[in-house]
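First, one chain by itself in structure tokens, the form predicted alone.
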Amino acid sequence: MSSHNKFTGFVGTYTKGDSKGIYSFTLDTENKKISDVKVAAELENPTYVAISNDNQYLYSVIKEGEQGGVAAYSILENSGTLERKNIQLLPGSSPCHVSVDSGNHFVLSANYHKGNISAYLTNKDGGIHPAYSVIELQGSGPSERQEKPHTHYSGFTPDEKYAVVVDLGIDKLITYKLDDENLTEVSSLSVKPGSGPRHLEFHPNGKYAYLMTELSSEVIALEYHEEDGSFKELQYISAIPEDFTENSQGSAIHVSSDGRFVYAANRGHDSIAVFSINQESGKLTFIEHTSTEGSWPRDFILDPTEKFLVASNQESGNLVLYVRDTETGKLSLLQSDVAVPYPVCVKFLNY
């Protein structure tokens, strides 16, 4: 459902307590207010979903019983709601990221638990086949959860000629050269050690990348060299305050369109740190925390418009609606009310 101002957005869960799978939901942006949340499709923990560039489909990571992989679906047009195509599962713990390139011709899913990443091709009708290539990574981490790949990210590089890996468990960020038969390591990049990086976001220019830490709770600037896939560091920048010293978590991270803005979120200081970009070196200057309004902020994402942000806090079960200062990105709360049970990731269709 779309018009010139209302957006349509999705939210995956942890399927405990009251929460029934994927949720659908609408973004007044002339109200500015969600409503209208409800059950887009039915399963187990679709905690990370993506959407195709054409909106035609959404995939999500999925557990069935003692299994786990993806699912693909859908997305009925006007109705917020989602139609199965079809599953791939593998043994074991089920993924905890999914992402799909720009034409709809691979998935890949990363796994914590089980260190791996897998790639799936996708059919003419949106569906996946089986996973064609699974890579265990290896190696361990100074922290106590670092015992072993704890495999956090998996996405595309601006070209999308290589997949990028991000592994908490090992301080890696990986390159893989991406084509219909294997994945094939091209490039890593080690960070610095016990950091537990997460979750990666390229700036519009293709040149830098930004890579959020769970365990130290820091971004990482890096220059990105497409010719060969590398990565190289610039600088270390804390998001939370110096003073913090309770349990924090960092969590997801994203870059505005214009390339002026970095966003990432902190679970335990529940707050979205907010830094701007210096279009010359791609470092970061800190500029604000905004308060999540609840516990656990997961995830977050900017809507179509760029003009608005949803985040998403998971022990509280609510999500969160701030309209964003496109010129200085600071965030002023505007909703805190709605109601999610455990949501995890925020997506929006593509306007």
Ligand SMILES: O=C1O[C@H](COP(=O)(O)O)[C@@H](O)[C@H](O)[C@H]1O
Second form
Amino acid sequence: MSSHNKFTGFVGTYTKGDSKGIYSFTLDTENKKISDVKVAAELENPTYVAISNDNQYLYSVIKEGEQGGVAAYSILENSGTLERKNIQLLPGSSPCHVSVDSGNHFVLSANYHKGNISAYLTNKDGGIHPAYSVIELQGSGPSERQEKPHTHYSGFTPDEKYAVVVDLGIDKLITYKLDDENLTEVSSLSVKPGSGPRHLEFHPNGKYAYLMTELSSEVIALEYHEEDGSFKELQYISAIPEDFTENSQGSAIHVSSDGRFVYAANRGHDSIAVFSINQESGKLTFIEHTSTEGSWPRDFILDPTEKFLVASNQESGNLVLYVRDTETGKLSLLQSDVAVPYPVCVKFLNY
Ligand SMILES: O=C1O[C@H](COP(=O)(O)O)[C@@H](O)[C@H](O)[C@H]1O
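May I ask for the structure of the form predicted in complex with this ligand now, the form predicted alone having been displayed?
Up next: the whole complex, starting with the chain shown before.
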């Protein structure tokens, strides 16, 4: 457990309205407050960011003119200051998700608009080489938002032997064997047609994973088999109340590092759903909904102590701070007036 009481976070945004790019902020866990919001780097549409395990580098989605890709930054002295290393762009829309492995060797990006993923290798200075593999996904789904692949997430399995890709347009989770030359498909799982899977997070025991769907607002509990990178469905559970009939779209999902709770965000219902995890079966039980005190919670994150949770409301432009009861998993509101324009993603440095 960290002995710090001040933690630096970063917010990726859409550079609409007043937004200038990536913002940094400080969470003071003693005074239970977020403050010191400032611009950390100016760039267009840095919607998603990933921080290397050693806190040396930040990788961000970037748009430049008619091109999109990934920008690499140095994080100066574990602070909120970013210095550009380089960028790698490809023609067309920018990606929506970026991730880096624990050894800071591979960077992966997923592109919703193009329906593809790109894999990059880093150089010894943390910059990135041009994409060495771009994989176009194939297929469609029954919803009008599933006319083609819309890849929303690419990350790593716990042992980092595989890349896992989630595609909202084709209702699929695909596992690729990862090396420095190729990504080779080894397994895939089709989930409920029309559910629109979006983001995935593993349980710390590496045996289960939890998948948030955007179109059906459900959490899918999965069993993960590390020997071949395959997944098996265990359970579907709604993240919104049964009687809520207005538009709502699932967004982010996180698992507490004690492996006891899953948190999932709902845009429209504007809430975070809390679930407890049965440690024997991996299945979930609903605990509560907490309002996000704003509109369209695109992302949220547990702080490094996991006693707090920070949510980002894209449309109302505010970060919201909750204190988390680590025994019950429940959230209680502390602060909801931290202005950040069009926040899309929120991340902390590692402590
Ligand atoms: O969650 C969502 O993500 C997609 C992709 O993000 P983008 O920044 O690449 O456009 C977005 O288009 C969609 O509206 C949203 O629900």
